[in-house]
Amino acid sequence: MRRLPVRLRRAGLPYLLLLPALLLELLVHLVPMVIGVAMSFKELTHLFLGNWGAAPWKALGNYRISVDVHAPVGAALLHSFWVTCVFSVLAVGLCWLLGTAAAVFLQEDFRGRGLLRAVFLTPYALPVYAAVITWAFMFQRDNGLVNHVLHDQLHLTDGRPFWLLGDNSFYALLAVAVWKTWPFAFLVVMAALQNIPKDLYEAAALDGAGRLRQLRRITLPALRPVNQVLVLVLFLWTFNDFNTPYVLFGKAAPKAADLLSVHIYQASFATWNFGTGSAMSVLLLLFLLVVTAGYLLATSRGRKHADG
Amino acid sequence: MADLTARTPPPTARRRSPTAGARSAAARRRSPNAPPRSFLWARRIFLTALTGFVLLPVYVMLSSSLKPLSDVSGAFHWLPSELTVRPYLDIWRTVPLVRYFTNSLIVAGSATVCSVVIAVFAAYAVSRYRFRGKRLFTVTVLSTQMFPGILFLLPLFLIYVNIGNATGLALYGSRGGLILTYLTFSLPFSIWMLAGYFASVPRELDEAAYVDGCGALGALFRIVVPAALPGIVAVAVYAFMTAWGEVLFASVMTNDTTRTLSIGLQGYSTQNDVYWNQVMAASLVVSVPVVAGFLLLQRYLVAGLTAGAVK
């Protein structure tokens, strides 16, 4: 190293610094992904788990099973896909709405602002399983808070509905996911609001613009670039979320709340059919890549357009 | 929990003099942009409702953890019929909570240390040097964050089982194997967030160090790391938090002796009974360390998260 010419040493240094990270990236990301794709072309059942090289080649068979919507496996996957899409769109929308509203209301200083900020960040800080287990308790049919309030105290429901079984499970999952994720939107929007110059609001007020007009004309336009990233990140998180449904419902989620991550997990480990599970994972990844690329293209074109 | 949040000093709280009310009233009259009454009411109502929504589970956690079993088995009541700390004593005996705690601590701690140390070097290279393949590297690191965990779970599981069969090395079910899988998510965001923090340390400082005879590593450890230390600590806390709450890999890659808290807490439900008061007490106990760390460091975390999300 010492004997190398200075220029070469300089040129090599960044790679040397990256080396540990590159090796680990290779180990935990690239190799598993290559193997994951290879697995998806094989008939990989429990018989071949210990020696997966010997599993029979299946070509596109796993993919054909996954996308054949007239057969049970494909139909269930398609259903889970739609549930995940609707769920993600609703969750992202609600998280964004709550986060933005809270950040805008906390933009000006008032007594208790700092305390509220800490309170609002609490769901984000709590370990997922501890928080979601508490929600699972609240959604219990006989001894949960939700039915106590809705039925015993407000008399809004006939009898005590199930929240963790059947169609209601979708709403239960949505409530928990929004509760857990909205503080992130709050955090990001709050930080972005600090970069808007105060004089803009003062000038607008002098021109007679009220709060709503200031929100529409100053705050929201200034948030646009941040929102574009925020919405994408929130979407990817909710779309890929495994922890929330798994802790809320256990190994097999009810049909109405069967998110893709849990569905693929269940399809792989309940039947030990890793080939099909891998094919589903690859399809999920392709879908996310297409959505992300399309979204980034659309938003960057919009930005160029806006810049003139 | 609620208690803990209350005791944390609000970061933006101002000391109020007795005349503060009068002064702010006067200021409000002068300011052209004083909030109208309707805005104040909308804010009050919205913030109260949101606080209720946010703190509801925290209240349930705290109050249920102080109830006797008969209280949590019957219909829900807002207040305990009698206050008891028994659940806090029983949680350690019903399941081997100490062992789960130790496992979680070792796994989350090691994953944090590994990813932060490796990310410090990588982030320094990314923030200070131009080199071929830099864009490819940053794009790869960033995009792996969007990949679903399930994508890595299946192949890693298979790799571990096969390595175990071939060499007798027990990666599957071991803490080491779990730590390695946790790097799939903690390494990319550590690199990403640290690169943001390092970029905010002025380059002139490095150059001054070079003039004083430091090499690149000298500049990194004497100048950049100390200057970005709050950021590094925040990244570490965030990495630890994420690993502490992880469920997917832990549910597959652990066995009886290496089980972490995220899976171990399920042990409070038996065939016939769920000891909800103990579940809530244990949830509270495992939450306190990370919530305290988070609230103490939230300001640095906010800076890093937004730097990563916005740029």
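Predicted model only: the values in this text are computed from it and were never measured. Residue numbers count along the first chain shown, from 1. Take the two forms, superpose them, and find the largest set of C-alpha atoms that agree within 1.5 Å; that set is the rigid core. What changes on going to the form predicted on its own:
- Superposed on the core, the two forms differ at residue 17: its CA moves 2 Å or more between the two forms.
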Given for the second form:
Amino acid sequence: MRRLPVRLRRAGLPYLLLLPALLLELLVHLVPMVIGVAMSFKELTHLFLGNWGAAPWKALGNYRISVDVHAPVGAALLHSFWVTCVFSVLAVGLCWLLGTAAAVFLQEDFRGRGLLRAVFLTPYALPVYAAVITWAFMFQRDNGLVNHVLHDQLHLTDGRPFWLLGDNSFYALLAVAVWKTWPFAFLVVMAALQNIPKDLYEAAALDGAGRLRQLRRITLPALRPVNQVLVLVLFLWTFNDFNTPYVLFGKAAPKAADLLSVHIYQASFATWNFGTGSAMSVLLLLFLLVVTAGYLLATSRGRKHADG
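Next up, the form predicted on its own, please; the one we just looked at was the form predicted in complex with its partner chain.
One chain, no partners, no other molecules: that is all that follows.
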């Protein structure tokens, strides 16, 4: 057998070195995904955990139960879906706004800028469980820091509200999620701002453009490609977030903060109906694929229109 040409061997070496990592990624992600899809077509309950392959075939029955909004399971799933959508839109918008504002503010050179950057990145560097547990203590009704500041010191509330129960749980979850995630947006935007030539700002200043006009005409258009990817990543992270609500509320989140990730967990492990839980997971995956494809298509068309 003739030996491969030297050029071909050199060109194929990087792909050969990447092959183990690629196989490991497929093993970690693809195999559980395929098993989850197969489970969604079975009536898999706690009776078949020892041999889930023997569970009765249910075809699309689990999907019908999940999307039947007139039944309790479907109605609860629809409510959780809307809560997750509203939560994701607000969280992503606030994270992007805070991250962009902080990154633009720290572009100016002043004393203590490096220390302020490190402080801003602290929530992103902290372990999720330690940070969220700390917030759970701060949201305690009687001895939490939040009520101490709002009620005892600032007198903004008539009484001590429950932050981890009822409708207030949504705002508590939103505050923790934004606090935990916005430094990532800050880091990405701050890195993207380094690629904008300073000459553009100097020329704009000579032409009489103020800071706000420079931001609108130079900074934001230059950040558009980065923001398109950033918003998508933040949305996927937020929509799939499980750790934050699970650590903040425990296994059963309040109805106002019932995100899909925790709802599917409850549908699977609280009722031991893994077939229905798997069907909900597949529906969530399909929804995210459709949203991602539509978003990428819309942004690519917008980019072509802007280039043209």
